[in-house]
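One chain comes next, on its own, written out as C-alpha cells in the form predicted alone.
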Amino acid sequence: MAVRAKKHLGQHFLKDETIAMKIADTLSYQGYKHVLEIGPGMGVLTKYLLKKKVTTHVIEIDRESVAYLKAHYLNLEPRIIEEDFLKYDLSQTFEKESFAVIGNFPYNISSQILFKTLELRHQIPEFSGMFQKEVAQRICSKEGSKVYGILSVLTQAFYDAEYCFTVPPTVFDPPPKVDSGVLFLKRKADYKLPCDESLFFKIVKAAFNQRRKTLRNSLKNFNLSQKLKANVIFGKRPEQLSVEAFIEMTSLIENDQN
C-alpha cells in the first residue's frame, strides 16, 4: 500500500523513475563508502542508490514511510534511521567517516539541510539534492546576480556548486506549485578558509541581511576602524563581492580587530 503524502512534512513523492535514476547518477561515489538519503519516502530514489558500490543509509521522520521501506527493502532495514535529520547526531551512525548526502528535500527545510551540511563539511565530500528551483539557482548563482546571497557565498566558499537540471511539478504526487531544481556540490580540494571561519559566517550573514546598504554601513557592529572603512571594498554592496572577496574582507576585519 502506498504512503499518503503529509502536508505538515512537506512531502511530495517523486514518481518518475528516470528522474530518480538521474538524481542518483549525480554523485561520483568515489572517495567515500557511505551515502545518506534524507527523506526517502517510498524509496523511488533509494532503489537506485542501492545499486551503487557504496553503503546506503536513509533517514526518515515519517513512521508510515519507515514501515513501507522496511516491508519493501528488507536489506535496508538495519540502515533506516527513524529520526529528524536536523536534530540527529550523525556521528552516532558514521562516527568520523565520510559520507555523501542526497535526497528529494522538503522545501520548507531544504535551506536548513544545506546549513547542517556546511557544518559537517569535514565529513561530507559530495552533496546532491532537489530543491525548489529558485533556491537551487540561488545556491549556484555568482556575484552580480539579484539572487546571489547568504546561501550562495557560504556554500561556494567550501563547495563547487553546479545546477544540474529542472524538474516539473507533474512528476510528483501531489504536484507542488513550483518547479524543482537538482544541484550537485563537490567539496573543494582545499576547503579550509585562510581566515576565521566563524567570523566569515557572521560577516556574510550581516552583509546580506542589509543587502541594499554598503558594507561600511551593514558591518557597523564589527567596529571597523576609520582606516579600514576607507578601503574601497567597504563602499560596495554585498552582491558585488565574489566569494574570494568575502574571504579577503574577513581577513582584513580579523587583522583590524587584533
Ligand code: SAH
Given for the second form:
Amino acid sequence: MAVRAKKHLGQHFLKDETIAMKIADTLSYQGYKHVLEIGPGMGVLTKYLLKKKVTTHVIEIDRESVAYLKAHYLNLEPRIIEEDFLKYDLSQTFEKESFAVIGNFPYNISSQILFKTLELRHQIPEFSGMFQKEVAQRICSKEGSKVYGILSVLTQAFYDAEYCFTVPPTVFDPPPKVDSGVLFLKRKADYKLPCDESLFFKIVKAAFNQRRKTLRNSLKNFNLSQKLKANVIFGKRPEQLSVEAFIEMTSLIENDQN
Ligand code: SAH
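Starting from the form predicted alone shown above, please give the structure in the form predicted together with the ligand.
Following is the full complex, with the preceding chain placed first.
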C-alpha cells in the first residue's frame, strides 16, 4: 500500500520515473563510496541510486515510509536510518568517510539541509537535490542578482553550483504550489578558504541580515578601525560583493589593527 502523504513532513512524492533517473544521474559517483539519500519516501529515486556503483544509504523520518522501503527494497534494510536528518550525527554511519548527498528534499527544511551539508563539507564532495525552484536559483546566483544572498555566498565559497533543470508541480503527488529546481554542487579542489572560516560565516550572515545597508553599517559589531572603514569596499552593499570579495574582506577584518 502506498504511503499517505503528510503535509507536515513536506511529502510530495515524485511520480515521474524519468525525472527520478535524471536526478540520480546528476552525481558523478567518482571519488567516494557512499551516497546518502535524504527523505526517500517510497524510494522512487532510491531505485536508481541502487543501480550505481556506490553503497546507498537513506535517512527517513517517516515510520510509514520506512516500513514501505523495508517491504519493497529488501537489501536496503541495514542501510535505512530512521532519523531526522537535521538531528542525526552522521559520523555514526560514515565515521570519517566521504559520502555524496542527494534527495528530493522536504522544502520546509531544505535550507537547513544545505547548511548542515556546508558544516560537513570536509566529508561531502558532491551534493544534488530538488528544492523549490527559487531557492535552487538563489543558491546558484551570482553577485548583482536580486536573489543573491547568504546561501549563495556560503555555498559557492566551497562548491561550484550548477542549476540543472526545472520540474513542474504536475509530476508530484500531491502537487506542490510552486515549481521545483534541481541543482548540483561539486566541492572545489581547494575548498579551504584563505581566511578565518568561522569569521567568514559570521560576516556573510551579518552583511545580508541588513542587506540594504552599506557594509560599514551592517558590520558595526566587528569593531572596524577608522582606517579600515575608509576602504571603498565598506561603502558597498552585500549583493555587490563576489564570493572572492567576501573572502578578501574577511582577511582585511581579521588583520585589522585597532
Ligand atoms: N524522495 C521521495 C519523497 C520526497 S518528499 C520522492 O521523491 O518521492 C520528502 C521526504 O522527506 C518524505 O519522505 C519525508 O518523510 C522526508 N522527510 C521530511 N523531513 C525529514 C527529516 N527531517 N529527515 C529525514 N527525512 C525527512
